[in-house]
Amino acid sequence: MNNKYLELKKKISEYGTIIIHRHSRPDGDAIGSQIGLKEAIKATYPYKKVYVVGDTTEKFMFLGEMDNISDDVYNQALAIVVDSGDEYLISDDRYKLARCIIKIDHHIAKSKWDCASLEIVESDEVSCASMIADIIFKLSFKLTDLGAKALFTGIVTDSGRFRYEGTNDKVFEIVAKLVKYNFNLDDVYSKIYVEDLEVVKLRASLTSKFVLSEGGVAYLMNTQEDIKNYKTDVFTISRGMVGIMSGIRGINVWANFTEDENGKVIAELRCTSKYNVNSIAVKWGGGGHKQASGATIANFDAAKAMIKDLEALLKENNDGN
């Protein structure tokens, strides 16, 4: 058994309160993570007091809802941070206050953190939640319904469904022990799948406007006027419309650039498994995965900077042939 795992426990054993944090503008990896490590810390441990905390999105409240705790609780308390490649990225940055930092990640790590007493990063790990159910059934942790639910929806969110590099055997092993609890699967495809009609209005909208470079790389760029005029938020138009422009012949490299309240552009890039579009993220202060990596970027012209780079990774892989 992995060693880190063991720490954990030990850690985890010591704590009273234990305090879960991850990444702001979660998604269904980093909620199901979060919830995840919560219920099997609860049903293992049931005199401990744990939480979650930061901030929320609608389409994972299915899972359950963050806690709203005073800063005095982490007096004493371990603080887990899950999923989160950078310390920019968490969500509450009331983790400092913790007695004890442990980072449990999957993203491609950039350095250590120094407030981190414990990091356990497994960057060929497809999801953080598939990590996160691993450590407890290798440490033999009780897991509840709800609990399973939350992991499972990490890991079929960050794995697209099981399509996505990372994906093995361990992971369905992992997920064949999800499913034998007491929970629907329909309820979690049908919470994260089906849509409303004004987001498919919104995809079908968002790939009339998208543009291929003369270098090959497809890009969308969202002002905050664009936002405002489809009605939504940077969260749907960043994240959740990058996709419309993957599975189409020829197109190997994308991007989405969208403009957040501050004024700040959201860069999310994507590629296909030839490509490594990771190391132009973490050029520009970003990082995440070899195939799907993100930065928060200063304006517009540093996306087309940041395009230029793009149309560089594919001349020189191809290049390669």
Contents of the next structure:
Amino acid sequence: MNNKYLELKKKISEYGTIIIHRHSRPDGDAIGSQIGLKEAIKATYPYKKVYVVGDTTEKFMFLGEMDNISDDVYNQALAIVVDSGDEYLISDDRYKLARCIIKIDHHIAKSKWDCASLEIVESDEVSCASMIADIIFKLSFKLTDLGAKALFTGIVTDSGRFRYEGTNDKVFEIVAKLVKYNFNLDDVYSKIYVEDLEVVKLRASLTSKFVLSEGGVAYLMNTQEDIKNYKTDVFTISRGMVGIMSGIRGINVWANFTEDENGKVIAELRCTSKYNVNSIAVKWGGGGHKQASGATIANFDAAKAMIKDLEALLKENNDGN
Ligand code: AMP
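Next up, the form predicted together with adenosine monophosphate, please; the one we just looked at was the form predicted alone.
Then the entire complex follows, led off by the chain already shown.
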């Protein structure tokens, strides 16, 4: 048994109040990890107070609502931050008020967090939810049907429906345990993969709009005006649409640049398995995984410079495929 898992259990058993945070503009893995862990702690230690906090993404709220808590709840609390590679990504920075902070994550770590007394980071894991499920099963924690459903949602979304690197026998073993709980798979799939007609139309528009640079990088640039015209939001058009450039023969590196509400540009970078976009994301102040990384950059001029970096990456690795 991993010593860090035992240390986590010890900390959880020591605290009466536990507050679970994750990154802002949450995806299925962020919400799934957060609610899955809350359900496991509540089921194992029914007398503890366990809260989940942060901003919301409509699509994933079928897993449960966030809690509204006052600052004083943090005084004697343990904060567990899941699925957040960098501190600036964490939604609700009151985690800093907690007596003790623990990080559980699966992104490539750039440096240690000074604030955290324990960090469990497994960057080879396909999702944070599979990591948390593994920890829960290894520690013999109890789990509820909702917890299993949340963790399953995290795994299926972050693994791209069991396709991305890191989806291995261990992940399928964990999923086999989760699906034994009482939740309906179709209920999950219909919530995450049945889309509004507007979103399908948005995907069609962007598919006909993306550009292939001279150096072979596919990209999109979405302004705030585009977001208004398409009647969509930053999450849907940035993280939600980067995938439209995937699975196209000959496109190995692609990027989706979206102006956010503050005039900054969110860069979503992706590549096929032969490449690694993470170092470019890190160079621009972001991070993530080898094949899926992101950064928030100053403007669209910076995006153009980033495209040059991505073209150089393609060139360096180009062996004619
Ligand atoms: P995941 O949260 O596992 O889906 O990680 C991939 C996603 O997180 C991508 O959309 C990245 O753009 C984003 N991401 C991960 N780490 C960072 C970071 N340090 N800064 C900005 N975006 C990030």
